[in-house]
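Below you'll find only one chain, the form predicted on its own, shown as structure tokens.
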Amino acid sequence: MASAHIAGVGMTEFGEFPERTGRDLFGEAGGTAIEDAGIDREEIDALYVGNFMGELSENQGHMGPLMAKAVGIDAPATRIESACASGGMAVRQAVKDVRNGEADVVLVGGVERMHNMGTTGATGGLSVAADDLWEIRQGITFPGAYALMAQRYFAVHGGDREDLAHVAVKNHANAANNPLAQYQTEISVEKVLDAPPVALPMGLFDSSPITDGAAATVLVSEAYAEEHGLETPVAITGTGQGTDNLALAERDSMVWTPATEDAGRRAYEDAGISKDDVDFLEVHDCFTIAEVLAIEGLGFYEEGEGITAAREGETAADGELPVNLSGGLKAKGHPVGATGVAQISEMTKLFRGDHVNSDAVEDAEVGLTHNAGGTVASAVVHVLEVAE
């Protein structure tokens, strides 16, 4: 299968910017990606935009044409929505376009504006990604849902809050020197354990923040890159998607994520690799327990054995399998519609050597990104490799 080569990436600073509109954020990220690629805007054949809450946060739907205008291009433009996996699903569509010959150059990005809604508004807006009948009407928010998953994990497999605290400590350490990260501050296990509770056993530092931000990347065909002399040292060689029941109550298990398992298996098959070929990961750690479930669902740990990976240092920057060198959603930030694209942007820079944590993976050849929606009712996985 042909690869989609990454010609350029761009990302705004992630954080609290209630005065900035979605179009303003996307214009910056898209413009940076186009400049990084060194292409003319007229060369872009299509635009995909990941966004989840535009109607709620800005009273704005129909974002495809709006973001095309914001970034200054005249190409078919489409918005993709799949809750917090919107960005990753947009990347998947762009990869398909390049592979099937529909397009030679695609700009794909994601954007979310959240702080202008306030904490209560953003929490309510995010909750619509859950099942209205069985969860929203019962008062379940996503902190509550992931807390239930963590409690069930502890009951079935063991583990405790301190194990999860090590996930937060690791990801904050990775973000400490990332200039685009929302939280550039290291924390201790004690600080995580002493933090105010959000939904037990999850405390404040077990949860990803409310974030404003945008990210973008330019994907090109191999033939276009060669014809135009573009340097594309990284390519997306595999993509996979999985789906599960929306409501936790309708699943066989609360501590296993079939959508992640299916997306990972399909991405491995698509790229022609196995998990043993992967050198490092960017996974969807919206809550600390989510990182544990991700590394198990993707096959790097047996079910019930991923809980101690961060505590043992195995997923640290200098560990056997570095996870979330960007800081992850937990510390880099989680502007939900942009997250899946930001993972691609950060991993590309880690490969290229222009990321603050590139030294941790200087000899790496294969990376994997994992982006999830809701309580992992949707998942999308991409394999990135150093281009030959």
Given for the second form:
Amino acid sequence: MASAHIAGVGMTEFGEFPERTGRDLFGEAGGTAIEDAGIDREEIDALYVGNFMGELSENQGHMGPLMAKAVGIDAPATRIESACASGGMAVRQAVKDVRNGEADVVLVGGVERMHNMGTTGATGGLSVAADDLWEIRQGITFPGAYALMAQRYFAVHGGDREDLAHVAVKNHANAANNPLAQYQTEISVEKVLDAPPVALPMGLFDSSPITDGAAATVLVSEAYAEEHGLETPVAITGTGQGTDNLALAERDSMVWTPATEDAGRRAYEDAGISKDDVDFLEVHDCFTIAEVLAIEGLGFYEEGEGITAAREGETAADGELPVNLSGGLKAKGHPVGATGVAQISEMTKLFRGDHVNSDAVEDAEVGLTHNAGGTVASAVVHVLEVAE
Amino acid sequence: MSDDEISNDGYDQALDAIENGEPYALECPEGHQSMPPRQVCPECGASDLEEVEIPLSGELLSYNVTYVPTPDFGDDVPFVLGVAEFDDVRLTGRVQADAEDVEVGSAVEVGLGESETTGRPLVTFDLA
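Having seen the form predicted on its own, I'd like the form predicted in complex with the partner chain now, please.
Full assembly next; the chain just shown is listed first.
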């Protein structure tokens, strides 16, 4: 099937900017992507914007038209919401539009404003990605939900908090020189283990931070790129999505994520590749245990064996399969609706050679992004390849 | 439950049943069990669902110790939250015990309690 070529990418600095509105953040990221693509704004045929909780954080719904004007366009504009997978789902809609001929040029982005809600407010806002009746009313939080998954993983497969701490240490190391990352500091295993508890066994440094930020990407058809002489060194060649029971307790297993497995399998098939072709990954490490479940669900590790990957250095920048060279959600930051688009932006720069960690994947040809919503009730996977 | 709370058909009755010591799930002809409210079985789509008793006692599959709460649980922290299995359904609820006394595999009994912050009802698990 036709590929959606990546003509340009943009991202705000990720971090603590409680005074910045969603429209301000998105305007910056979208503008950067359009400039990076070197296209005229009038050429954009459609806009998709991922956002999770604008209604709760800044009393703002209906972000399609708002964000269109934030970047100065009047193309058909739609907001996509799938909790923390909103950004990746927006990318998926954009890829479909380009592939089916609906559009030649699509701007896709994501945005989230979170710090203005405070820690408890943001915890409450994020919790609405769970089941209201049987989870939220029982006091579940997202750190708490992933803590349930981690505790179950330890009981079923073994492993401990120290194994998981290595995931955080690795991702902080990857973000240390990333100028857009929220945490540009290396940390130690001891620091992770001694951090304040959030929902044990998840401590503060097992958790991705509360983040304000936006990201955007310009996708074009191959024909449009050729006709207009655009440089598009990277293309999205596969997309896949998976769905599971919303409530964690309704799943057959608390330590296996069928939505990730389905999204991965569909994306591999769509791109005509196998997992063995993949050189590096950006996965949804909202909590340290989430990275473990992702690399297992995507088929890179057998169930129960992914927990040692970071400790053994296999997923480090100089390992066999680098995971989250951007710093991941853990250290780059996790403005939830923007995350899935930020993964595309960062991976594109890693391929192009203009990312601080590009040297780690100099000869790479295939990369994979994995974005999850809730306790992986939603998952979306994209395959990115060096365009021929 | 406060008087001004909007009711939730199916859910409220299921909580009442838990409070009365007679918890139930919905079961389809294939034997798939799920918690209400349901129009169809989430596993197979069958629409003829029957209420079937589930045991009061179950097994704790996992738990956490929550320190950073949502606004509705600000006065409740820290608390232990768990997932427990009762026949073929699993529930999320408050484990009414100190964390050091809890382990994966603990036997628990389901009941009904309330949030210390809002007074709203919630599912509870007592160590058996």
